[in-house]
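Let's start with one chain on its own, the form predicted on its own, as structure tokens.
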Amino acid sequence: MPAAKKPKVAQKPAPDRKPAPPTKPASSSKSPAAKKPAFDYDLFVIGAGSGGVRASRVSAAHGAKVAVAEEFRIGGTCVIRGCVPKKLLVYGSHFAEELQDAAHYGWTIGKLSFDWNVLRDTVLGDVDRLNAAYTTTLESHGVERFLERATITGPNSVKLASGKTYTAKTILVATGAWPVIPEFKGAQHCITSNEVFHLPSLPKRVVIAGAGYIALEFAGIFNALGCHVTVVNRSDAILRGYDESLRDRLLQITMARGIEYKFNCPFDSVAKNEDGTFQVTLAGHDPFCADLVMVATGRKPNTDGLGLDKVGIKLGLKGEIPVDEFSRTSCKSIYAVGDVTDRVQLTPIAIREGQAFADTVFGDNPRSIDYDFIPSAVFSQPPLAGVGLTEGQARETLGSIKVFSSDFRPMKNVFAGRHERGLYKMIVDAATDRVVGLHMIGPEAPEILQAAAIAVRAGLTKADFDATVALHPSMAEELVLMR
């Protein structure tokens, strides 16, 4: 997942005037029976991803009459074509290593083989299950669903692709983000993370454009499954925003595992050969062949063609919808949550924003989201995770800091004869002893970080960590043993 925005270490002084929270609109469902409701719905949500579903469900629970329109499938990017199916592919690819290591633990396993079609179809089957579960959730809360595209035609009106028009007291945009494909000759031959889950066969040679979290997660998956992977990046660094020490460690490990990197190499062209393979040409380099070219160079807010210009909403430089702390746009009846606002592109953030919106507008409980100390992870192989300030950010922000680390070889790797080492880093404010950042790479790093992130957010000190008894033998015990 993407790195969270840099958290504040000290609270900023409160402004002289804080914007008033939106007032709760009158619910048409509570109007006298003889009086025709002013609007068809209290809330119309465009987009049924993580944020939109949460906002719809909670708003309905608060008594609002709600409808949601989704042009693809209920569940959105995370459930349908993002973090959930991707994590299942990560799990599937891990077995290549686990089965190799099994002999050290006394297991005798016969000839190994892998069937991509089985993994692919099983993952897609689980996506179907989750899509049905999300649909059931909306049904059980009385949310009306339109499985078609919706656009905004006015401050209180939307139009479906079928031509039907509906009115709503409040409109919420939760359309998420969409993969960005740079412009170069032959870009139409490339796929994105949207299509990768439907490959008809496992490619032997994979080229991945980009070096962010999506690129490196899929690089790890394909590499573990036996593909030759080449990661191509326009710049000279991977995973910008994460701690530099962890980035360097991941680069070393993945190169040792066989992933090839080409830095400072923008694409010149991709041409399709007669046999279905592709000729890839990078600026200043000789062409080479690949069976699959995947572009993972970022995602942009999905705002094209929504009709926001018709209600006077001006988009940001990346196409994002500007909103205030209560997710309200410049049009007072229209709100937006999730990746479409480009605040923090993380599923848990979209869910929290959807919840806060519903509580504010329909629950008579105005509240906003705190974006400080958001934990994030990259499910690379090995995975890395972090919360709070990186070492570089802390030096820039605080000046005087202390850095503690543990560079160790996990017990499992020692026993299996693997030389990969884990690395944990703790960033401490020298003036207060407060832990302001925690970053780790190694097996199960995201699982360990979730609990540790609570301590960092709570403002615990290095002394608090030191005073905690180690849980031995575990990798997590390194958190309280750093000196």
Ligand code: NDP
Contents of the next structure:
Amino acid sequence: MPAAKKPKVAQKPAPDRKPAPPTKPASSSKSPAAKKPAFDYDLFVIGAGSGGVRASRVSAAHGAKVAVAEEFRIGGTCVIRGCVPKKLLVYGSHFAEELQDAAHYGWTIGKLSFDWNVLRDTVLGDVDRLNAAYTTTLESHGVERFLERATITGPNSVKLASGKTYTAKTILVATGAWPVIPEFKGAQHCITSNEVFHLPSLPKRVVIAGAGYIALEFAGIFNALGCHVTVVNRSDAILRGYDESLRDRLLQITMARGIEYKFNCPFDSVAKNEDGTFQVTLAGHDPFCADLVMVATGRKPNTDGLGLDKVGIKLGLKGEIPVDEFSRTSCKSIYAVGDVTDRVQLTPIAIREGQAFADTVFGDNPRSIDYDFIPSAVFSQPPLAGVGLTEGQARETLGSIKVFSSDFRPMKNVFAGRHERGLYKMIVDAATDRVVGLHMIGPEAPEILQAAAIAVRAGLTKADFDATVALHPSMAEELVLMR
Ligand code: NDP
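I have the form predicted on its own already, so could you send the form predicted in complex with the named molecule?
Okay, now the whole complex, with that chain kicking things off.
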């Protein structure tokens, strides 16, 4: 493998100092010399989401006495009201396409009907199952759980909503992020991704504010389930940060599927009609009617009222907790991981940060996270996935690049009479032949990209991809046949 220069991706946070790794604190509870432990816990974690649960469990496995406080449900956003239930809704809604296509493959399907309540309740049942599984994991590792809000009262102390105060040698903040609702008249009538999993019925007309991950994933779900969907964005773009050609392709396919887009349209107001529907007014446009208005305009770190000011931690511009590469805050005994630090708002990153924190502080194995080449996906319909530099980013950072692509109609689409085309794009550093970016839209793109991301991260070249024999017939074979 050539010693290719490692390109930087835009997501990587740039630590401005190279701190020495933290050393393992002496266990407050197990010191033989101490009659009474100096602290109630070695570690008090605030927030039992992906990062907090991983950090709690691994720290406990390293021998720490750990407690975790969670004000809602153990599992956090990903499990309770994010990635997991969303993906189940994507699966559920995708049957519409599969059932439609089935006739081309010889299946006779009777009269189709869909019951939102069945899908919703089954999804919520699975959320309960996962919530119980996460709780059991903490229990089996001896992590004490407080199902209430905790706030910081000092460098080594927290206060629970019930009034009890506990001390800890180390505090970890893993409180995640919360949906942002921009200010406009009638904003209180809108829901966010927190409430969408609990809808009492399927709305006929849905308006979604924002054109990022959440907006496009739910636009796809509602559209597949037969709702009329209007996506409204303040700018003229969807999915900022993803490769432009893929964004264009998604826009084109979803418009053909019936999703309406309104760009450069900030919300003016939402008013509730007497019949329970909503009158939506966008700046400079005539009002129109909707049955549901959902806001998906980003998520803000959950730091309000957490008491960080009491320990001198100054928040960043978005309300995030600034941390160094070992997730240390400016207060020596307090660390933070996951969305609350706004490094990369993705579950697998929060989990890695939680693990690295536990290994560093309680496992005598100081380590930080490599934020390069993080694969990500949008579970729109069709889905989109990418790793590394987009064409635009590569041109800016590397100068001389080569772009290869495959614009193809997946075999299953051809047979089913679907005209939607997939698009795979490979960005190569012209100087080294190294693949520095891979971007895909089409059926199963996230599943295919995860495997390909290993090759991209490993620094393989275009020649390495070409030397791999195609697996025929598959969509993934396009990866080794790109011209
Ligand atoms: P995103 O940051 O993806 O998108 C926000 C959208 O809202 C953009 O279209 C943006 O417009 C618009 N917007 C931002 N601020 C305002 C404002 N004040 N007024 C009006 N519009 C605004 O946010 P999401 O809420 O969709 O998702 C939050 C995060 O959750 C994502 O960044 C992602 O990290 C994570 N996530 C990941 C998923 C996955 O991995 N599949 C799935 C869901 C969420 P503009 O075009 O101008 O930027």
